[in-house]
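Next up is one chain by itself, shown in structure tokens, the form predicted on its own.
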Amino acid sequence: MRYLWLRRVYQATFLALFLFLVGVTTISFISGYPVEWFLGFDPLVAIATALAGHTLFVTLAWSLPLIVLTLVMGRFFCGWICPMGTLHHFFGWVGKLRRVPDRVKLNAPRPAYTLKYYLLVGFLVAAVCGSAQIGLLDPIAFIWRAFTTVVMPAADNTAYGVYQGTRHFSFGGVIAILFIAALAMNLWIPRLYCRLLCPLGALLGLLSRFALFRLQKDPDKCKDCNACGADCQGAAEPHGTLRVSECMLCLNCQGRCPRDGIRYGFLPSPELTTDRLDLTRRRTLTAALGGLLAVPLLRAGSGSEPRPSPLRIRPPGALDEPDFLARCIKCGVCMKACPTGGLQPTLTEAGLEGLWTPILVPRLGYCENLCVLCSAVCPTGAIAPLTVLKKVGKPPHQEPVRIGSAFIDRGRCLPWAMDTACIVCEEVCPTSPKAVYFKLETVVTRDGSSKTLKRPFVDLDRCVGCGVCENHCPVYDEAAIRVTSVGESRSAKNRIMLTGGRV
């Protein structure tokens, strides 16, 4: 019993680490903490990302002890360490059934759980094709994506948001929806998310079939009783042959069994143990295929070419699009660290192949000038290093990172549409000099009186693209001076005119 109060402890620590992580990661408290670190030290994220974007980024060099200690101990990471498998653990605690007998037989290996090495495969091979699409059921991408744009606003905007403002994220409910529905599936069958979905826990599975030290029951003490299997959270079945790349190491089985017939050793014998796995060579060929069909279907819809979304704005540093969409791993890190909450997740934005990737929308937040924490954060380097005077730029010879520019609507612009005073786009732009600027016209109103009013221009050798025009805007709901990612500084293509440039 003392090893599952080890093995709680530990669990209790890293799930502790986690929250600690996505609590700091914002711009009062970030101070240089490895906000990152549970994503780089995953390495599905670093193997994925390295065959979409054919290199690794340093941040995924912790995965590497992963990987070598996994071939050592097992797969000991999904039963000690993951934050999510941590709260499947809990929730299918809470729904456990009483009898033995019935957990027993809840607990057998199923030929569904095959199905997350058939994912796996399919998302190594849409991987080889440029698009990282792991981060749809890779454990830490999908907790990191709920806590940023569910848990974390909800407790926030339930306490006024005392902690980080009032946050509000597009299709916030969609994920709401699957996060709750992966740990209500706990409820059925414990773990059953680990068991049947995971990619991450297949690809550690695979490797822990090579693992050195393994558990095996002693067939001298051992007298069937089958209570080791009750409690077993990977269907692995410690009562008789154990399935090494099902085995979580939550040491349950251990602490079970009334005699003392479970112990964790090196190289048990072959008949206590097997590594098979039961794949069929005409089902991992499918899923290949699935793979590498997927991302041509993905991106027939709206992917980056022939035409870029005016409403799909990167954020400042973020790779050209097709780069950009073999390294983001939709983990909504960036989002959580933005400090105005302008960074969103897509929905249909950049296509499906884009799903959950960040993009800003000015009406609800702005790029801030100085700051540079999306690309601090960023575990693959979908959204390459910056620093802020790389970002602001240094006139005449550096140009300053765009990621749009901004367009006047005089249809709905009070000094344009209404001859009404409104000075607001140009007091709040922050470029220097301002790329809001304004002519002096004299109009002649309906009663036929005259007055000056000062209409407003956008300068597109200055604009950046930074949406607070946009975000302060005083027409409430669609907003008179609107950002597009025309200009972005990450595309060649997306520009306003054929010659000079940008512009």
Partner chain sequence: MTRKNNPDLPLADALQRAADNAGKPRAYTRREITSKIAQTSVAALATLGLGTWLYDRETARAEPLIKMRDHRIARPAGAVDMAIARGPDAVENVRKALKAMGGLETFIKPGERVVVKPNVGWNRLPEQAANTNPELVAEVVRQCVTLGAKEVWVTDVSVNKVEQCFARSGIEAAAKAAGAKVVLPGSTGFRAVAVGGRVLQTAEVFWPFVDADKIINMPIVKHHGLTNATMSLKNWYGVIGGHRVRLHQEIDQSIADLAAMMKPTLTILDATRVLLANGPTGGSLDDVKRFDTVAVGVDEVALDAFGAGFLNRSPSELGFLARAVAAGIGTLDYKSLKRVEL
Second form
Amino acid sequence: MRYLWLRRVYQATFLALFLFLVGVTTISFISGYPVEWFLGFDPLVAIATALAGHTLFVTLAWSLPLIVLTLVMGRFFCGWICPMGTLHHFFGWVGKLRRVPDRVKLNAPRPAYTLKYYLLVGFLVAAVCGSAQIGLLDPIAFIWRAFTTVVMPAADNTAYGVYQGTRHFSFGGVIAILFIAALAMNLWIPRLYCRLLCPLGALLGLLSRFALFRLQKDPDKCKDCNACGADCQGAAEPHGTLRVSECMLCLNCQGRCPRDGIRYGFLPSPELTTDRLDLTRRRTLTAALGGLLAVPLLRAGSGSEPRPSPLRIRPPGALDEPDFLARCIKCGVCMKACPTGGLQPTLTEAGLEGLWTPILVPRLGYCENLCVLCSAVCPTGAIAPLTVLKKVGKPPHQEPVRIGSAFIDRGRCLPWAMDTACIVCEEVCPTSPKAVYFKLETVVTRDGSSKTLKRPFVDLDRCVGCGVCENHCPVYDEAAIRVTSVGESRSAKNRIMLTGGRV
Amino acid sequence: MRSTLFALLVAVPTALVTFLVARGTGPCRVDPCSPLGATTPPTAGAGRAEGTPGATPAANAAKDPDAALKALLAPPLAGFTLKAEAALYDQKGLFDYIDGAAPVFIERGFRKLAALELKTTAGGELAADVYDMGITENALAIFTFEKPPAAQVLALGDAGHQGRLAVVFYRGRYYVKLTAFDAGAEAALVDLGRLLASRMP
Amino acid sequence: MTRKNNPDLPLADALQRAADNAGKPRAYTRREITSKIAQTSVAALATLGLGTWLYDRETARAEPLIKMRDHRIARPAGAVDMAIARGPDAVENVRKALKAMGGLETFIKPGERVVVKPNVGWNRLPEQAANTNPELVAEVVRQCVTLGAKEVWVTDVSVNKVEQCFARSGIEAAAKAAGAKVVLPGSTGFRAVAVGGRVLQTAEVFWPFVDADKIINMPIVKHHGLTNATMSLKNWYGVIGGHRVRLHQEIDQSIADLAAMMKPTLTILDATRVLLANGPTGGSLDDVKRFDTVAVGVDEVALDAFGAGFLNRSPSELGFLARAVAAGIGTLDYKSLKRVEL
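Give me the form predicted in complex with the partner chain now, not the form predicted on its own.
Following is the full complex, with the preceding chain placed first.
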């Protein structure tokens, strides 16, 4: 029983750690906290981005000990550590049925639970094709995205101070609905997400087939009461032949057994546990084919390369688009960290493949000139590590990192269209010398008098596309100076000027 | 055996969580935190021995930042005479010198200030404040923070600007503000700036 | 369930043990356990090994820039630098000129991979003189093949649709018939190359130009709206991909930068038909005049200075030539070179 309690303490501790790390992911509190640690610890993110991007980013090295431990001990991560799993566990407990035989039936294996393995195969094949779509269902990326875009802003509406000011995330409602649905599924079948969909669970399940330590029942003590199956989180059949790949080591079976007939130990009898997965070759190949076809299909729509949306302004340090999409798992840690709230999940701006990847929406928040926080917290290196000197292009670096270019809309600009003085865009421009500059022009106003105005221009050799001008432009709805992605340093194609090439 | 296992199961995550949380009090993730939060420069060399005589300030800055800072302002400064030896201010002392402006500097990693009053050979009076910000990023941060939007750009140090009776620039880890007290000394500001910048690594 | 073994009653003992274990799951054998531990260890070591191998602190790795090779050959003292052949038969002209230069065999060795770079920029017929004369291309390819070149690639990064350009210009058919491989550029196959020029720092160069052992530039002389003339130097615009329209911001210096990067083995300038106006696309046969001339040489600047004459231009009027001279690519004074006119 004390191990059962230990498991509960683990779950509470790691959920609290997760919430704490999410909470401190703001410029004011981050100091040295490794806020993206859970994602670094996630072997699925490591494997998928290594398949797509061909290297293992430093943060993801945390996943190596977890893989090794799983190979030896089984799928303990799901039952003991995973914050998303803990939430599912909790909501499964909320919706628990009263009668034990009903629960036994509900927590028995179903053929449908093999779906997660097929999903895993499909996603990994997509990763080999260069697309990190795994982030759509990976539980850590899923919960991070939901907390960034939905839970924290919602908490902020009720208790001010979670963010530095209230945040809004584009179409956060879609993410909210999916998150609520994933949790609500537990009210029907406990841990349905983990059993049916979770590709990380599937990966850990595959690894746990190597496990040297397993749960086993003692046939001498067993009187076939079936109580062990009443609360089995993984639907792993502890009463029959335990399915190692489904077992989350939650120890509910141990706690439930009236005769203390279940123990965890070194390689029990081959007849008491099984490594079998019940996958068929035909379905596995279909899943692989699905992953193979998904990538070109996702890329076929508009918004994809080679003609991206002009609004696809990536955070500074982001890799060139194909490399970026090979690594970005849409977890939203960068969006949570962004001090201005300008980093937003895409909907269509980066094509279907880039759904929920980060872009800068300058009207909501600009890119702070001396800030490199998004690159510091990115768990996969999709936003490559930057230093401030590198970002602003001070020695030893030659060129600043540009994320786009600003253009003046002369039809909306006060000095251009309304003969009214305004200097805001120039005032806030952070580069030195400023990218926005004035030319003095004398104009004849409507009443015939003449007036000298400072009319703004943009020097594209200086502009880094930070968007602070667009953000502060007094034309409230659509700014009179706007940034688009052209001129971004990371791309060799998406450029205007001949000089100032790649950095 | 079983209690060892239990102890291990308690100890390992405790150590892990402690390690992760302790990282929060360690050096800042973001290098520098200075634009929006404080950090300490990686080169805390207080109390170290004097730098090797004859070595350049550049070589000494990491080993003995105070000596390097003093060496920057050491006579002879061609064309200028010192009214007194440079006064050094640390984080606490900074309040005595610039009062309410001090937190802005300290938040950006301010380490030490060397303040100096000089005279030109023509008799004009001016003051030189050299802020050692520890690392270049911090010097850049305070430079960017203090720069007026309409400042007239001056090619001095890594970046500089010029205003009435004032020249400001930064080079490497040093942020320098030069002030003239009369119009006669104003012309000498840029000369002094170039002289100081030439001594900086 | 342990019993003391009774050595006197082995059979009874065995029977008793069997009865004890009836209905009980069998334990792993020593062999199975060893194998299981071995599997797990191998998997764990493989994980750690792969992890170490793939470990990466900096995902933003600048693609290593390739440096273009120098494709020129050392020429003996007193060798002819430039040969100009005139006559009604274009193929005969190029044969004569090549022979005067010492024969193509002095430039191409057996087993080499040669890229022949005509101007195939436009969806135009040979008569419209927007692309290099296909007969000349075919003749050069044939000679390369005869000399035992391992590969002869004919390629150009066209401005119009590539397939149409190569078909309409007649170059695809002519080159293939002569034994070349026609390489049509698509959206891939470009390599990042260090240019290190004054405005162009890097360029995306199409792979045959990077891989080839020898490069033969085969431009056509024609009018160009932006640069007044396009000949040997401007022809290098067709080796790069990417967003190359940007080059028009500083076209003269860009041409000089590209020309400094490319060091061809040989240049064959086609002035059989010359487009005198409305270049580089042309279209009207009224703008085309026959000069029936082919010039072969190793100094591209000198060839362009010579070619400018067909367009009634003085070399000093062409900005890119001045920049090329400044970059030390060649000389404008082609008359000072060792030259043969046939």
